[in-house]
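To begin, one chain is listed below as structure tokens, in the form predicted alone.
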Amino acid sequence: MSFDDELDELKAREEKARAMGGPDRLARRDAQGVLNARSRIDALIDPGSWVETGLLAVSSIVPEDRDRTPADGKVAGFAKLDGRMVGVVSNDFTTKGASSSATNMKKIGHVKRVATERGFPLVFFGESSGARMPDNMGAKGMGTNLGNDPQQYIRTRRTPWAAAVLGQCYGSSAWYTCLADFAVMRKGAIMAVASPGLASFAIGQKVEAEDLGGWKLHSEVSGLVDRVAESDEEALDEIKRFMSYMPSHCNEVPPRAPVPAGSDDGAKRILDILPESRKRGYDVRKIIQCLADTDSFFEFKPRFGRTAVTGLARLGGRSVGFIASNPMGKAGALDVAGCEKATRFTVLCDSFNLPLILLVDTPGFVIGIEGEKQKAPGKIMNFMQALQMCTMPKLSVIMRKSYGQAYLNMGGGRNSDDVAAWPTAEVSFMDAHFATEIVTWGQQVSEADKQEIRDRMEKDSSAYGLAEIFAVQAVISPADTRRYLIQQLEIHELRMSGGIGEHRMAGWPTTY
């Protein structure tokens, strides 16, 4: 062959690979308003920055599939996102349902390895039918396909991972979503171990896709996704926003951002939000928004674990994480889901050098039979251990109630580097009313005697009692909280390590 012939063949092969499953299948997706594997990448990355790897890969197991598997159903490569390098794996559902095979798993392994070793984030676009049949059947199929990468599912959090569930996500596309630090799911997409058809056959009854793994299940019940999007484009914007708070790798500090004008004015509105009556609830998100740089609060899992609010934000331009009691959910009493949510978020912040801000207004933990069935003591201790292992600066502000073990879980007792309290703070082992009922349980006690006991129980539960024994470092006005936190972040900056924590939870399980 001449040089021209060889170059023509290369061009033809490249064009065939980029055509994915063909114009008809791509047109059907366009008609549904759903992006394809390559248009998703284009919508995420900086224009002109895409460098593909494995473009000419094809199926290697079934010979007749060679001409029907352009790029072997998974588009992989490297690009810039807001000027920083990222690795991207995008499932091409128009080619064999983006099913996993020996070749395309090598491509994923290559991108993961390069991104991890060279220090930049990974993005996964999930839409896959699972393992490719019959490639994975039989002993040789299993030995060939599932043995490519002995570290395929290890997360040591050396670089941030983000994932989007953008269609049917079964098998490995579900696994990578669960391993990611941030996951967004488009409404209408499904994520599960296996398809509804296989699940229906396995259990002997019809299973609906939404019930098996729809967005409501994963955003409200399982907590496996952090955000829900209406469209592919919105999901990609969520990933861009998440990445804007994160460093490229664990040995780098997060990027600083300009402080929007007027950011210092919000704290003046806190007393307009906080009710004078301690029995009234309020939306703690509004408090966070008063403290954070304007429009910088990015909430995680808003529908899951509603007893706590978690999210990324900026304070004086610095990326920080917030964990806040939510009086709108079970009066702020932490339940199992709230503990799981707070634990996972603490691990994220510690792994990627984000200081942690805890806003406290909790009467303790939700108790009862259901909590015990869900391993509440273990979940409480997971959260406690994560907080104590966290080596990034931790700052707590006790806004109102802080009772019992939750006092420690939310940073009290020197579990934060600095603890401040508002004059409205109230700290004790438990609510005085409940304490009185406990100590008089089974006794004939008059209401007057109960009131006397209650009065004794309430003694010295104020912020000033804590300040007098230096259990808090300051009592501050709510309006001064933003300024105080920014000052403390500067004081507690990890200067000797360049702002880098010890990452003691890098290998903490992503779900538990």
Given for the second form:
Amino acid sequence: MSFDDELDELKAREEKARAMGGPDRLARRDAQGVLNARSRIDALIDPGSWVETGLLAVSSIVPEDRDRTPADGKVAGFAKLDGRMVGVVSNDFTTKGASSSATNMKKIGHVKRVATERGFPLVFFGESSGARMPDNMGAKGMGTNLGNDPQQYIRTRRTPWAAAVLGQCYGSSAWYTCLADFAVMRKGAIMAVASPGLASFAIGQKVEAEDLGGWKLHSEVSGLVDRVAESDEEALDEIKRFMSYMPSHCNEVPPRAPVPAGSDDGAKRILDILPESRKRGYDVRKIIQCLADTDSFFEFKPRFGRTAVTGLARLGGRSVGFIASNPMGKAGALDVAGCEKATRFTVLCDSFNLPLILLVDTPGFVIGIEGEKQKAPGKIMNFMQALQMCTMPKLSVIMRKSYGQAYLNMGGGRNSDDVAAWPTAEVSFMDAHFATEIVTWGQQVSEADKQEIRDRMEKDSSAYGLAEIFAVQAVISPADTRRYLIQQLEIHELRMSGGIGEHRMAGWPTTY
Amino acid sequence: MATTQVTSEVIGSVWKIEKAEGDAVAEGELIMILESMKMEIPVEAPVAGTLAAIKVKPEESVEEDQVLCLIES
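Same protein, the form predicted in complex with its partner chain this time rather than the form predicted alone?
What follows is the entire complex, opening with the chain shown before.
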């Protein structure tokens, strides 16, 4: 029995769906050096591993759209990434601007549900114009399409999510980017609640797209993206790199990687980076690079909240997260953006079983009117609560200054499982210079007496003072710090749970 | 010949300039020191090359991301 007609029809329908918005639109993208929805998937995944879902889905609301909505504008499916299963949703902007419709939202929901329930990560390629009109217009549109998935925007961090902003991202592309654990943005792409055109029509605000939602805004001011890429290909590589540090799901430990040759050599260079003068700044990222396995440091939000540095790395082949205050940014005094960045990163690490390493050189929190207007006390407590809620191993190294509440936020006292200090450490409620001015406020005190008070305060702030009362568990040479961290990671391994934390912040927001 | 802009990481002022226009600089070599929040912030050469221009003077206030000097390499 022959089924040639039926099989020919299936083949024709599949080919039409894979053709997306047609050769002309695809050619225009090629000419601009921008990948399309399907070539993006090909560039991300292991060759030959693609399993599509919903290939033959089309618009179901407007009958005349049935033949011009291949895959209904959102390509969805499953694939292997470096040998591990991932779910992928790739917006096809050549088909009705990849706008959200009744059918394609069901496709997204399916991939999300399968990935979450079966335990593998999700990748979103954002490039969409928002809700499809007229599908979503009127009471019937709203009642039929939007709001019918009570799980649509719940982020429970069961599995890692990564998102790439690769074009115009309004509506769902923006929402999913903001819900993801990791977001990369290609230069030239735009992410906003609504388009510049709508902003112009609705509120009369004439804005340039870059000002409304360009890469500079989101990498430096809003902090909504973690990395910036020059091209689609580079953005996809960033997602691959992020995933290499992550477990497939929250009940799995992150994959171990081989330790590159020469990884133990860097720690010796720390003494050349750390200035002799306590007043001299340095870039703490150089210290992290000396401590981590060679070339393994993957920084998050390098241009946002620069008083703090956050990033994934490996130590002895294990995935870890680093949070460090950076004396190059506001002398290392943590500001609101720095606290937001540290909080979000702590939640990420705790949710996916990544131990946390804190490197401390901070004179405290930034004080003053600007910070208070931005809710500084609340941000400091968000960060503090996140650290205390975190059930993954936490190791803290006091490199130089650690003052006041920031001492606690950066893992001092019992806020880490083990705290080490370098001989250069100084810990107190505040810098001796300011403390002397406060305790002598309004009194006639000679400069010589003030100096004596300052000297006494500084002496009492030493690493050895901390060691004597077991407020630090060890005083170590900077050159021994990598070895110390690797040993402590082994000691504090969560043996009772097989390396799995309690994930008490899994439902915390993804933006602060 | 590529020109690299060296920018300020911080809001502060220029404390000391250690190099002169025309000097050769190695990657990581100190060019100038800024002062911000009572801290000395070193400005190091991100690439090796020749210091083509110095755009600031000692005691001048600088903004975050302000161009401090140019290196040609």
